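Coming up is one lone chain in structure tokens, specifically the form predicted alone.
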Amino acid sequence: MPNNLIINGCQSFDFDISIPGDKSITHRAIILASMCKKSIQIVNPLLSDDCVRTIEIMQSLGSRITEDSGCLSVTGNGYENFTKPKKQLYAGNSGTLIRLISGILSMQNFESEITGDSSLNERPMMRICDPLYELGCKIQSTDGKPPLHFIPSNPKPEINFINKIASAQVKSCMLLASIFLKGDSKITEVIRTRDHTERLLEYLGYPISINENEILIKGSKNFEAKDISIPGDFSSAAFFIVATLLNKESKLILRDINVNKYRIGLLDTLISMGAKITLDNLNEKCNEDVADIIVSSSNLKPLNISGEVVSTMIDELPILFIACATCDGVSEINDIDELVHKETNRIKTMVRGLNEIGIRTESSDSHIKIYGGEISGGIVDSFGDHRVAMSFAIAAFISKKPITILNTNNIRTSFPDFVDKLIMIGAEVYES
């Protein structure tokens, strides 16, 4: 992936495209397949930097993982037979990985340590450490941030945890920890979050039940070994959905995309803004809802949203900001404080970039107001944040002048062939 991108607009397009496998599900599939005692094939995994780090960590813990023609073969030793890694584990840029795997590492009878890149090592980890402390786990952090050092402990026999943060990562960390316990655990969410971990556990036959906001899960049970097929990633599809809406006389069909109801808040929001979006061929794949998404150019209206819907599109907010920047009027989005804790402070990074390309904004640590107008072009620093970089790449489709995006290397953490897809639909892209 180039370090900088220069994008000089895009002609009208009408394409039928595929999107790489879902990153969230790929992480979970690799981890849970490694907890089985038989081999599992993972079809259409996302082999981005973040997911490669997951493969490497599970291999360090004793799983045998091979790749052939874009598919993964995972052979684990069962959840009770992980082995002590020979060196410090490295999660790269992946907040999902470090938080999920902490639920496993905290339950082992050996010491281990995990770290990340400079960006990940500035992200808050007390949101997982605190409930694990309450369970009786021994974890040493660096002022509440990585590296995290795990020490063998004697945890309580079950978890009774109320997740007050709208974070699927925290919930999943505790679900994975509960598998190693003897008793029956209960995890309650104040706000429902994406449920890929629960769905995959159900698919693999693990005893778990969900009733409204309450999850009950038994400890020390075995998995059924079933092959896993990964649908297309909605968060990656979101960039091309918005690109189509903004680009005149354009249409796109995105095939086999994950449309889990806790992931597609952006769709509902865009439709409320006047977007022409429909779903076709709705079906189920490995306990996940999958569909083709059909998108056509649209005139979008400004919006004013807050509350629970924001948690269903937390990863898609940067590209939603771009959509709002093109509306005739003022958009306001509240309760976005979780963006402060992403790869960058995405509120500040997006505000700075929007201002650089001629869009007026007002913001705080929990809200943003975007004054729609004409995107003039300019130079934007993504500060190594993949979703920020990709969002401004889409803004360049309708910009008066080219947009130069700096520090785009990290796009490969989630969407390795993003630039290839841009060029395929007709964008004028230069790399430097």
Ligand code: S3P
Given for the second form:
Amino acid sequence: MPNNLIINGCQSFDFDISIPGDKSITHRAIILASMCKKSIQIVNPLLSDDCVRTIEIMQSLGSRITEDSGCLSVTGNGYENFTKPKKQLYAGNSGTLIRLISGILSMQNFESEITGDSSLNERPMMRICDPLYELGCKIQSTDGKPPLHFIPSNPKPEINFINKIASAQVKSCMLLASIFLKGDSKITEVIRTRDHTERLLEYLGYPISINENEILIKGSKNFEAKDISIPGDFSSAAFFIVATLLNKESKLILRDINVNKYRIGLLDTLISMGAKITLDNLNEKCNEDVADIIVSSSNLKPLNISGEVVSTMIDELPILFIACATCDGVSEINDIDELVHKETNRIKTMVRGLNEIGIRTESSDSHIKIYGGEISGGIVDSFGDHRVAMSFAIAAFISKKPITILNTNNIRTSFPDFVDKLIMIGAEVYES
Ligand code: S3P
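Any chance you could show the form predicted in complex with the ligand after that form predicted alone?
The complete assembly is shown below, putting the previous chain first.
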């Protein structure tokens, strides 16, 4: 199977495209639908490798899930009736899956174990284990990393947790755990993060209320089974947004994209850099904000950012770095320490790749300075990180010579038809 991409620019384009379903919402839809007692249809789920791992794990825990023409039908047994898996659970490359599902596995009266691929097994799990230990859960980790082994315990009747890390995965792990408790729980966020779990719980009629940074959630209540429709993934759309900005005389309309306010920091940032981007047809779908995004070629100025805005574009930082690399001037992005804990250390992998294609950088574990200039082309290793691979594919749109990207198979963890879409808009792509 080809594991490398060579990209040699792109023609001008003017298209109206759709983007696959949102990954964060798909994970949550499969998990929460499995906690209901009646069948739920999930329309437009993302069927990428990461989400298929979620389907497999929920099936191992007793949920019946089938796929027909791209839709999922999920029939759970209620949150109190999960069954002991027959073998070790496998989360593949997905940090979201392992961290969310840990909130459920730590509440069961059976033992279980979960592991991941070589990248996931290097990622930090103490951020979820610590609050779960505080609750009284018994989990064995491997030096704070997966595999994680869950042992039945007698947790406290409610959670009172302050989430000091800007992580929706940690928050969601604790929200899912709170459903199994008798009492009412309180989860407070120091920095607010994507609220898909809260919105979907609310949509499914689960008693939860949000007051600024504080979430109150009742334990041991029932869900209302309702079908779930998933909007397009903004994080996947981001590659095509930046591609359009950088490519000459091009325009794209991206239909039905989720524009949750904790996800779209990249839009305001790009607009402040001079990007021509507008939103149209703003509406609501299953308690999430959705819109069409209209983008056209633009001349971008360098930027200097720091603080809370960074967490609203955490997955878009690699493609933002590419946009900065094309500006005339120096960009500085601070407070990006969470990037160190992604599928790869994204500060390091992006710096290596940028340097390979002729862009000068300075960086530490929490900031990057990018000296914009001409992208010369070259060979970049993505180290199996899907978002790094897709970012350099877009850099090739304005590179002087082709860019070869190594280890690109993991693109299918989040965006299985990325290459087809690149070709569709007119990019010259070779797979090897
Ligand atoms: C996600 C949260 C983010 C993000 C990840 C998806 C989620 O991770 O990077 O791709 O679905 O909750 P953190 O919560 O660790 O920031």
